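Only one chain is shown below, in structure tokens, and it's the form predicted on its own.
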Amino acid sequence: MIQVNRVSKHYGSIKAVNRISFEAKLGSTTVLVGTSGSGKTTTLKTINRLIEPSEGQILIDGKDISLQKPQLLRRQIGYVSQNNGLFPHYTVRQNVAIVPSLIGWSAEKTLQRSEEILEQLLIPMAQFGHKFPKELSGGQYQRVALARALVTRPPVLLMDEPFGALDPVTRQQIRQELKSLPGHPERSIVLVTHDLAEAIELGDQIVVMDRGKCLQQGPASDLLFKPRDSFIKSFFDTQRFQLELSAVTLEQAIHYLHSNQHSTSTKIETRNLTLWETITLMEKENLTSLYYQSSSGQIFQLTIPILLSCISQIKAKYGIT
């Protein structure tokens, strides 16, 4: 688990961060989102001592960072940026060896592992492990890089704007990707993003900055919801629509259904999906409706307008117009 207390980043008089403080816990994933220079990335830097904080603490289980060697400490977090580039005169087998050799693992245990991570991320060594970074596409290139950050298993992994250059398609496919790897139950994840659909698709909490500071933090709904003030609510307009329904989960959403009963014959939808994600796959499936099984065994008989009416009654619940 990462814990950031009161920490804050100083350049003269100007306080790029703020007395921020968040907790990230093992198996979860945090994202700081926020204004343009708000110290999303200042702040995630902090955390492996790529800059140094003026004020605060920062723990990782438990112990203080200040402590520890920096380059010791940074062979225990795997890191991956928009910026932080393959070496371009290593292959990918290379580049996804440099960590494990570094901390003595033997060269069995090295290209097992690689083989491993690369296979799980779509880029096989057999056809990938040969090739240097310049013959990647850019999702592949990102791939490795992932691959990189993972290798050693990690306890934990900082992101900043990792898929902001690739196209939608790809960004989408990767984060899919890094959603069904295993292990994440033992890692904690700390992510900067501008996209905030990507933030609300990854983010068990999500920490909004603006100036330095944090402004409100929690889960998606709660910001969307239940926001502290007219900045957090306006902060989230332009994409509202698409940003609810995939805060919502339709676990979240029975509490605003109907029960009906069918027989087991019936197709019944048993994963926990967001409301978008629904929508989305009625759509791609020409389904007019479906039915879902809620972890208490009750079954809803499920259409588009009924998913999206179940947003207007939460929006009601808590006032949000």
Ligand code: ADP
Given for the second form:
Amino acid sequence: MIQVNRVSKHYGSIKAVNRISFEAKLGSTTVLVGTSGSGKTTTLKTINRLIEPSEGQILIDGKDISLQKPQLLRRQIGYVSQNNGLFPHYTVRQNVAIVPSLIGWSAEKTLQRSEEILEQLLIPMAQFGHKFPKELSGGQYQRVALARALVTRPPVLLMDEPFGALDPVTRQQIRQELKSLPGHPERSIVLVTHDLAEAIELGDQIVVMDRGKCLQQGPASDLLFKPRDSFIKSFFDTQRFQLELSAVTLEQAIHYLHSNQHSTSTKIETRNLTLWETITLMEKENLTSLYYQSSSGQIFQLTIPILLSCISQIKAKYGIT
Ligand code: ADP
Ligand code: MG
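Starting from the form predicted on its own shown above, please give the structure in the form predicted together with ligand ADP.
All chains and molecules follow, beginning with the one already shown.
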């Protein structure tokens, strides 16, 4: 677990980061969002001591990181930086092997684990191991950067706009793969992005930053349905329709639905999709309705108007329009 306690970073009179606090639990993803210059990168870099805070304290697994040697600290932290720099004159295989060799893994262990993580990220070693970064597509390049950060199974993963340069479809694919990677429950992830859909899809907890300060933090549904003020509300307004549907899962939505025991021959969905994923699925498969079986075994008939009405009811409950 990572605990960031009232961390600030001042450059002369500029308060790049101003008393930021959050906790990133094991198995969770914390997302820092905010406009350019709001202090996201600076905050992230204090966690691996690429930047030393002017004040405040950071603990990883209860230990104060300022008392640890930066080189040793960084060995337990996977890092994908904003301009993520794979070494251009190293092959894919060599890039992924950098940290394992630093910590003294045998060549055999390094190769075995590199093959495994590259395979999981759809970059088979046999096909890509000997390639140089400039021979990769944008998506492949980012996958290798991610493999390099994850190869030693670090308990902490820091990512700074890791999918920023990719097209939306590739972004979405890599996000899905990241979520389904084995080892997710043993890791705390802190991710920086300015893409709100990405924040809501990946973040168990979202920290909204502006001019160095945290304006509000919490799960996506809190930020959307219980915004602290008009700034937070307007922050999400541009994509509000999709974001709201992405922030609510079927299991949360059933509180607003009537159970329907008339099972039919139509397929019964048991995955706890978000409302947005459900609507996307219905459109793709041309379904006018879909049956969802909740974790308690009840069956609900869903149509797109019913799903949209859940959002209206949630908003009515919190008194927002
Ligand atoms: P973000 O990642 O949210 O875009 P940064 O953390 O990179 O923001 O920067 C936050 C603020 O701190 C910006 O106003 C930036 O200009 C300032 N800043 C960052 N690094 C330095 C530095 N080394 N010296 C002076 N100002 C800096
Ligand atoms: Mg940045």
